Structures are given as structure tokens and as C-alpha cells.
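Form predicted on its own, single chain, as C-alpha cells, below.
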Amino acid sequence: MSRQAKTTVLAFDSDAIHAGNKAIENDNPALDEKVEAILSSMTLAQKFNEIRGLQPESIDGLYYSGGAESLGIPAFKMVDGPRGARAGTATAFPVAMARGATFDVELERRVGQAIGLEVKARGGNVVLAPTINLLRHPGWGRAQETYSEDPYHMGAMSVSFISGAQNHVLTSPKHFAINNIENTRFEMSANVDDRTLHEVYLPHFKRSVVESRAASVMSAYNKVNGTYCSENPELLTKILRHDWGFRGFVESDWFLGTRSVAPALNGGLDIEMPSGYHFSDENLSAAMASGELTEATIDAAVRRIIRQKFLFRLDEDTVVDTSVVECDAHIELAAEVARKSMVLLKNSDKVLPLDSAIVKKIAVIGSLADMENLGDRGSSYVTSSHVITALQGIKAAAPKMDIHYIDSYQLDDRAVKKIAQVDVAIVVAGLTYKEEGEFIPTQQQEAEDGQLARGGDRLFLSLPPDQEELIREVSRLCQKTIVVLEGGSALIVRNWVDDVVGLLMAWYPGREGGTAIGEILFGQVNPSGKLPVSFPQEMSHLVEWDIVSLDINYEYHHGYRLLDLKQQAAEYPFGFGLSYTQFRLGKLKVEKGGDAKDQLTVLVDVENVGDRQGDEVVQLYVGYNDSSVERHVRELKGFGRVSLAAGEVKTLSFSLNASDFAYYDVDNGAWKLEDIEYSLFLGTSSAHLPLETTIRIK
């Protein structure tokens, strides 16, 4: 009897990841012509208007901009949405570390979609996401808005949420560039080669520009290389639309985003938000005047700005039906992608999933466990209707398990005897908003029960000192003790976690997190997540973390490629995750050709041998052996999410380019190739690499 053929599936399905997005087809001369002429009927005043915000405060959370009815120019109207639209109430995603975790650029696609929708029905078209500035600290107070540690997971995770949003709305990929220290953001001046700068923090916004046509971007506070972004023509004008042939706008963070006139127009910058600050009418005139700026100048922004709106059409008039937002469908995708983010960290002696028919009693201790904790309360808050905690998750998994609740991080004598006589003791433990998030400097106030941020950067990164005692005192009183972690990023975990015989990582889980941590502890849901953040034994293996100075010199290796250096173990490793069932890798297959003649195709089948459905994540990392220049010991360049049934196999394909090979030389201001020796390594993390191949590139 011959074998059933095995399902082969694409790592990177590029034309179902932008599949609906507006901006795809950009080139169109009937638009363009019918920009031009909208453009030479303008006067003056009306161009002034389109290059600046139109109030300092939002209108039912929307910003507007531009906007002139009797040319039939609509105005944009701007929203914060990095984990679901701040415009009343909306779905609240997990944030998008999470969904980093996730692996999965098809989930992040339909959470593009569904912000973008919701961010449609609230009145908005233009949606500020997502945020892609890479992580270089775990301590970054923004953590949690971001996906990734690594670029090429950046541009991956991305270019989907863009393509997903832009189904609906503009999107505004930010902070370019080189923002990921928090406190000092207004000020700081990021430091950098031209190698670092191209290789790793430029990446994922080449991709974004390059590959899903992202409408918009927003510039950064902080300085590069000592001028500031938003008047930056190297970023802005150079490297965004000489090199990679960007055609839509930039905008100015707010407020202090922008801190020029001429200089900030002739950089490259089209849009001041959230109103004419600098770009008032007479400062726009006086520096007209002066010579220092011309209307042709004005003129290009403003053609990039209408052009935008004209591509996606916000001329026309369509009203979507708020009822889809937190509808149905969009509450099930919250629960799924906080099911598929949650990374199973340590699970001693099989100790997970509970079995209820062994585990009677259980003590669910520390506040976090009841409290709604979506996350930070900057830019990216969001309000749902509903939110599901750690505590009803539980209950609702298991209805019938006797569960007693400890509301405190000490205990008393009551708590220490109730938890001496459980079979298992559930500690959630963690961050809030308090502790890490964006910085605001006029609401740093302390908020109890208020919206107000807080946040900023975190100086360490372990645990608060009472929940680490907490920790390591129920570990004594329970031999079964599992930790869940709430958080945005990377937690240090080596005082206690030897102490403990679980650990589950839920990130900020979103509204029906809850439900996804209930699920996991009791088996309803096998954990799939993978660390897109090495989580390192201490803080001294990392960059160092200066977030006090202004200037900072960046370097070109971090995170997993900086501990790979030094040939320092993580705690826990970039891309690693545990699961109730086991996988296997098959013999690695390389294959040259592929849609184009530089394509090099490479597969290998993976295989559940366990019992049970599970889904796995295989990375492929790229060595360079005997290069000329610095690199990398070996960095991620590709990672498929493949789900299997019990005994199911299928073959999983990666697409390489001999692009993603190359390095960027610095003498000729090009990307290179060389003629050397490549290593070629699949795995299911950055340390456990089984399969190992070589090439070599003409």
C-alpha cells in the first residue's frame, strides 16, 4: 500500500498574508493624475492645512488632520491601536509581545483585520500600528508593543498586521527610528554604524515599506546619530524613500515629535501631530519667506498626503456597523491568539495539565489573579467591555475543584495552613502598568483606580521583591507549586524558579486572557507559544542598560545573538516553548531555484509522536563561516507554525533569497554577497538546532 502524500505547508504564505490590502497595487496613473490636479486647484492656506494635526486633544478618541470638502479632500482621522482601537470601548488584543509568541503571521493578519474594522466603525482611518521598534533591552518600558527582539521576527509579525489592517484602514508602522529606551526618548540620541543600523533596527521597516505598502509612518521622538528623526533626511528622505521607494506620508509622534519648521519639512516630515505647532501659518510663511523653504517642498508632502487618501479611497463614503466591535467573531480571535501566546516555560515531572482526577484541592494566590491587567496605560490602553481574569479562567475550567483565593502577596496564618493542605498551589505573579509601559511625564501621578500612565522603563528585571518571597514561600508549604507571569517582556526568574515545578508565561493576555490561562493549567488547551524575547539568567548577560544617558552608542549584536557571542545559556531561550506532546524533525532537504533563479527552497518534515494535538514552531537560523566582516554567530531567517494531530507529519517549506545572505558594505552603501560557506540550522529554538546543513552561494 503506498504512503499518503504529505501536506506541505508555506512557512511565509506571502500572497494570503496580503491578500485585501489596499495599498498593494500602488502604482496607478489615473490616481496620480487626478492627485496633480487636485493639487494645482489648492491654494496655499488649504496645503498649509493638510501638513498638521487640527486639535491638541482627541474627539471621541480620534485626531484629525487636513481635510478641505470643497476640493472633496477628506481628513484623516487618527487612532492609537497597538493592541485594538482606543476609541471607546474596543476589543482588547493581547498586547503585541504576545502575539510575537504566537509565531503565527496568519493570526496576526486576521488581528490586523479585526483592529482595523473596529478602528472603521469607530469613525477612524488611519490606525497608529503597529509599533516595531526592536527590542534591544527586555527593560524597554514599551516592551509589550512591540513583537520581537529580532528583525527578521519583526518584519514577519509586521507585514502582517499591516496587510490585515489596510483591508480597512492606513496603518502608520512607528517609531522610526531606533526608539526602545523610554524615559529618555525626547532627548537621547541612539549612536550607530551604518552596518548596525542597516542589518539589525532597519529591517522590519524596509519589509513594512518594502513588502505591504504601509500607507504611513510615524517618526520618532529620540535623535539618531545626534539629529532628531523627525528632521532626519538620512531616515526620512535617503534610506525611506530613495532607497526603498516609500510613496506615503510620514507623521510626527505628538506634542514634542516635531522641533522645526524648515528643517523638519525639507528632512522629509509631512505631518506635525497633533496640531500646527511649528507648523502654524506664521511660522510656515515666515520660513517661506525666508527662503529656507519653498512651496515646492510644501507641495510634495501635500501630494504624498492626498495620494493616500485617494488610494484608499476615504473620499467615498462607508459606514461600517459598530456592532462588530468586541463582536462574536472578534472576541473568539482575542481568546485564540492568548491561547496560542502562552509559553509553557518549565513543567517538571509532567506536573501539567492538571488532572482533576488526582487534584482535589488548589490555592490561587497573589492580586494579579484577579485583576484586569491588559497592559500599559499609555498610547496603546485599550477598554473593553469585558475582561476575563487568572481566577475565573481557572474556575471556569475546572467547576467543580475546590479553589480557595489568597488575595495578597503575604500571608497570613489563615492562608499559610489553607495552602500546607492543597495538592496544588497556583501562583500568578508579575508586572502592571506601574511597573513598566509608556512614559508620560505630565502622568506619572500614582492612579489606583484611574486611567493615567505610568510605566517608563524598568531598571531590573526581576520580579517585585515581595512576590519573589511570596514565591519561594509557597513553593515550601506546597511541593507542587506553578507560577503564571504577567508581563510585556523578559522576566529574570533564577532566584526562585528552581523552587517551583511550573511555569507558564501569559504575557498582558488581553479580555479573554483569563479563559486561555484556565484552559492551559488544566489541559483544554495544549500551550504553543514561543519566546520571541531570550529571557537571560541576569541582567550583566545582556546590552548594558543606561536609561539615564542622552547618548547611547548601540551595537550590533543583542539579545540571542549577543548571548550566543559570549556563548552564555539563557534562562530560557530566544524561540523556546514546551508542549504536552513531543515533535520530531525529519532529514533537512535544500532545493535551488524556486519562483526566482536566486531562491533556494528548503524543507523538513515535522512529525507529532506524542499523544495528543499540538502545534510546533520550526526556526531556520543562518551561520556565516569565514566571513570578512563581523557577523552573527547565526540569526533567524525564517520560522513556520505548523499544527499536528497525533502521529501526523507534514512538510514544512521556507523560501530563502540569496538577499538574505548578504551583508551591508559600508564602502559602497550596498548589500553584499559573499562567496563563502553558509551554515544552515532548523530547530525550535535558538539553542536547540538538531539540524544542521551547508551551502554555499555564487
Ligand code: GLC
Given for the second form:
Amino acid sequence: MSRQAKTTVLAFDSDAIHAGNKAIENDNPALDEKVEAILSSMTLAQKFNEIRGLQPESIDGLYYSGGAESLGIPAFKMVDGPRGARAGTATAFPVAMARGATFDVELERRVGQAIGLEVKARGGNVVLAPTINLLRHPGWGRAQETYSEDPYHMGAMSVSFISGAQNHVLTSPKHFAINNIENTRFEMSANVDDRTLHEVYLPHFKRSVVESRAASVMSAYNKVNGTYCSENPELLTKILRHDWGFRGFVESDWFLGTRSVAPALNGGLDIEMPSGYHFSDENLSAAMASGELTEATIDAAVRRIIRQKFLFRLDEDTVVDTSVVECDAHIELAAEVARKSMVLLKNSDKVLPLDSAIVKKIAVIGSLADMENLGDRGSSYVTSSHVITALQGIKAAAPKMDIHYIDSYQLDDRAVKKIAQVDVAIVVAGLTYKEEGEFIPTQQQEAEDGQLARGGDRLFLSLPPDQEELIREVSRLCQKTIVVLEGGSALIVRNWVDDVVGLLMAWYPGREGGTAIGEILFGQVNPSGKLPVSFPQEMSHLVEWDIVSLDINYEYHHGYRLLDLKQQAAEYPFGFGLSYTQFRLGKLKVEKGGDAKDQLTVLVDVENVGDRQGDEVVQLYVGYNDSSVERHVRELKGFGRVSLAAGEVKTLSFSLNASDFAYYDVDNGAWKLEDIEYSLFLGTSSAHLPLETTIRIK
Ligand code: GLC
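To complete the pair, please output the form predicted together with this ligand; the form predicted on its own was given just before.
The complete assembly is shown below, putting the previous chain first.
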């Protein structure tokens, strides 16, 4: 067969990702004149109204703030969240951690567009998303809500969501900053040195603000180095505004997200949400009378607020089209994400995909298999009008299959007998909103009765004991036992994984997740997800996990970087995922130059050497040789997803800037590029990097 001309694919196509983002497209100097004119005509009462929410409760899912009809100033109408519109019913997409596992920025842009459209259809104009707090430890209660343990990967997914969503509404990447623990989030202080702050916990927020011009940022409940985020001038003014040039507004997290009047406004907070508890007329007037707070400071906040309202042209009545909510295109998109997010972790003797010509009888076991399991029921919850469960998806994928469903984690004699007779046993195991999720104390009281959100941080990463016992018992009864896991983060599988032949991580896969599970198990879809979080062999291989202390020092290393430092293998490494086909990488080339003068272009060929179509995610890591300071062993600095027919070859093109190699020099408070040798590693997981080259950058 003549070699077709090789296609070159950009690992990250910036123009495509940011197209239609109103914060970029609508920016113009006339806007500032309009804002000044309006600001100068506002009364103090109208200014007070701009810097606080309307009331504690949402109205049909919308949280209002500001607005002055007589001046043509629209109100903000803020709606959660990272998994879809939390207003009425909406398309329940797979959770962000599942989308992180797609490593597909173009897809995440489309998810951002769809969620933005549905928020708008519900009357909202600000989506309180994306959540981009780094997964420092997989036990974090809200792990499912974020994308990754790695700052580069997080940044790429975040800017894709933001620029997609900002085609339609404002966004609010959250929670700024270092909100990586749940139970103690209202009081705890995350303590970091400057290198860890700038190199690990901020890069993805910086990209969201600088590259995608996020309209707002939500400040976090917790403290950073002892100061509450909502009144932290280092974070909200120096870093966010002076260093990064952020022109959007900062709204607090809800209720305990604001802790004062003058310190908050002087520190850089703009809006107290969901209502003016601290920012009441009385308190604001008193703070001004005492001289703690000036009208100029209030004007600076109001200026940022109304500038975003007119930048996004919220004053132009746009017809709201409710037909987009849960429309066929969005349901299909949810299915596409589910298909691309699931990670095949184990496939002994190619037991998968199941061949219905050979496999005639299967058992599906475990209560989760036929349960709606969309994820946590805190602020990121989405009410879906329909959900396809794993069992329904398996039946749909193999309509002629003899399927026996055992809806329990305990096996009675009848079940034991049945399982011993089947060709394949599929156990659906994992977590629900009861074991992990946002920890809201008020809902905590309700949780005892109403079975609402419990959530909170997970002290352990293993499955509940009854599920582990079930898996071991089933694998004793049936030689071909496959486990499908549902959950929002890493799970420790060491106790039972050697007893099973197949393992698929499905995450909280959204309303169409069951369909994707069935299609992957029976081979109609080739799995292509990669882990956005390291799955460790045991807890002791991770950072210390203290979920009660109110003072925690955050280290420079966590996740795969910590495992690399300790030379400790993961059970399944960051970036890992199997396919039903095989790929080969080759022809690594580094070229100087590109769009910017200090740019490097890294090219690599990816070939599908198997017998069926598949997608591969190629990752680029940078290593530092003879650095004068401590560096991570290697850091992800690029990834690209490519779809290849059997036999097809494509060239992936990565762009690197000098800034990708710099470290944060604490003494000078600036980024520094060392004149050393750098290693470039290319491969298909943080632990499988077959291609390497070195470069020197002046
Ligand atoms: C919650 C969450 C935040 C959410 C907000 C509104 O406490 O921390 O992510 O957007 O309140 O529901």
C-alpha cells in the first residue's frame, strides 16, 4: 500500500481552542470608556449592590448579584458547575476527572461550549467552573470535580473548558487557591514555599487568566500561609492582578468564603457571595466612615465587575433557547466523552474485548451495576432526566447474550452456582456520593435521613471491604472475572487485582456512561483513556494525608513526581491506559523556532501497528540535568491525542517555550532559565518513555 502523505497534528491548537471566546474577541478600548461613564453615574447604593449577592438561596439554580436597571447594568446570574448546569435538569456529563482522562483538549472545549449553552438556556450568565484545584492526594473529597494531579495537564484542560464556555457565558475557575482538602476547608491553612506555590499550585490558574482571560476567579475558603484567600492581597492583588494582569473579578466562595469587610475589599475580593452578610450597607458605610475602606477601592471592584458584564455584552437581551438542554447533540457529546475517558488498566490474554461468538453466558454482579451513579451531590451535582446504567449498556451491546444479574455484594448459594456456570463474570464496583464528594455541613445533618450529600475526604483509597471480598469470591468461581470501577479518583486495587483478568476504570461516567461501558467491553469502542492521577500500590507511597489538621505544609512533590523522586512504581502510572490495538512512536525531531522566537518544536511519528482503529495520547516530559536547584525528576510539558486507522502514521507537533524550562527563583521573585542540558522524554505514560533526546537552551 503506498504510504499516504503523513498528516501533522498539533498537540495543542491554540487558535482552535480559543476561537469564539468573547473575552478575547470582544475586547476593545471603547469598552473602558463606557465603563468609566457608567461608573461615574452610579450612586453609592448602586455600587454597594454590585459587590454582593442578592440572597442566600438560589432562584431556580441561579445566584444573583448586582444589576441596576436604570443604568442598563445587568445582574450576574451564577450557576454551578463543572459537570453541567445545576439548574433544573441538564446534560449530566462525565465528571471532570473523567474528562481529564481523555487528554483531549478539543473535546473539553466542546464540553465547555455545551455546558455554557445549557447554563445560558437556564437563564444563567456565569458558570461556576471549572474546578482546577490540583489533586495533591487522591483522597480529596472533590477529586472527581477536578482534572488532574499535574499542573500542565490541568492548565490545558482548564483553558479548553474556559474558552469553550466563554463562547456563551462567563466562567469562574475555582478555588483560588490551594483548596485541595475537603473536611477542614473552611478553617485550614495550606502552607507553601514560593517555588511550590508558583511552580505547582498556580500555573493552571495563570494559564486560565492569561491565555483564556477567565472572566472571574472564585477565591477559596481556606487560608494560604495563614491568611484567608478572600482577604489575601498576595494572591488576589499582587499575583493575580499585578503579575498576571487579570482584569476580571473575584467572587468569594459561598458563606464562609468571605471573612471580613475592609480586609477583603482592600485585599482584592470584589463580590461576596451568595449575599451581603459582611458587605451589608451598614458594614460598608461603617468601614468607609472609619477610613478603613475608601470609595476608590469600591470603585475599583465595581469597575472590574461591570467591565466583564459589558465585555460579554450581558446587557444585550439574547433570546434564551431552552431546546439545547439535554438536546441530542449534547447527549451524544456526553456519550463521546464517556467512550474516550474510560481507562483500560488490565487485559490479561486479551480477554477483552468479549467476543459474543465465543462468550455465551455472563454474570453481571454488584449493586452499582444497575444504579444511577453520576457522582457527588454537592454543588457540582446535575439532575439528569435519564441515566444509562452499566447493566443496561452491557445488555444493549450484547442483545443476544445470556446475562444473569446479581444485585448484591453478598453471594447466596443460587448466585454462587450461577457464577460457576458462566463464561465471564463482570463485577461493577466502586464508590458513590456517600464515600466521596463535597462536604457541606448542613447537608451532613440531612444526610443521616435524606441520604443527601455526605462526601468528605477519603481516609483510605481501597474499595469498601464487602466489595473486595465479593471480587475475590467471584474470581474464585469464574476464571474470567472482569472488574469495572466507578469513582472519581485513584483506587488501591492491590488486594484483588491479581485475581482478575480485566480491569476498566469508568469514573463517574455521566448519563451515557453505561452505553460506553457496554461498547468497550464488547469491542464496539476501543478504549483510549489515560490516568490523570497516579494509582498507587499503597497509601504510604503518597504524600502524608492528614484530614483533621488545620495547618498543613504542602510539599514540592506529589503524585508521579513524588513516585519518581522515591523511585517507587505506581500500580498504574499517571498517563497510563491500554488499547485494543498497539502503537509505535518514532522519528523524534527537535526544531528551533516556531511562532515565538524562543520556541522549540518537537515532532514525533505515531503509528498504529495493530489491526483496528485507535486513539493514542503521546506525552512529552522534560528532565533537568545538573540543575543548580532541586527539580522534579521530570515534568509533563506537552501531550497530544491522535486518532489512527490500522496502519496509519501521523506526526504530532509539540510547541515548547523557554518558560516551560524555567524554575521560580525565590530570591528574585522571578522565573529563571538555567543554561543547562535538558532531557526531552516522549512516551505513552509517565513511566513509559521510550524516546529521549537532550537539548541546551541559552
Ligand atoms: C460551594 C462550593 C463552590 C460552589 C459554591 C456555590 O461551597 O465550594 O464550588 O460553586 O459553593 O454552590
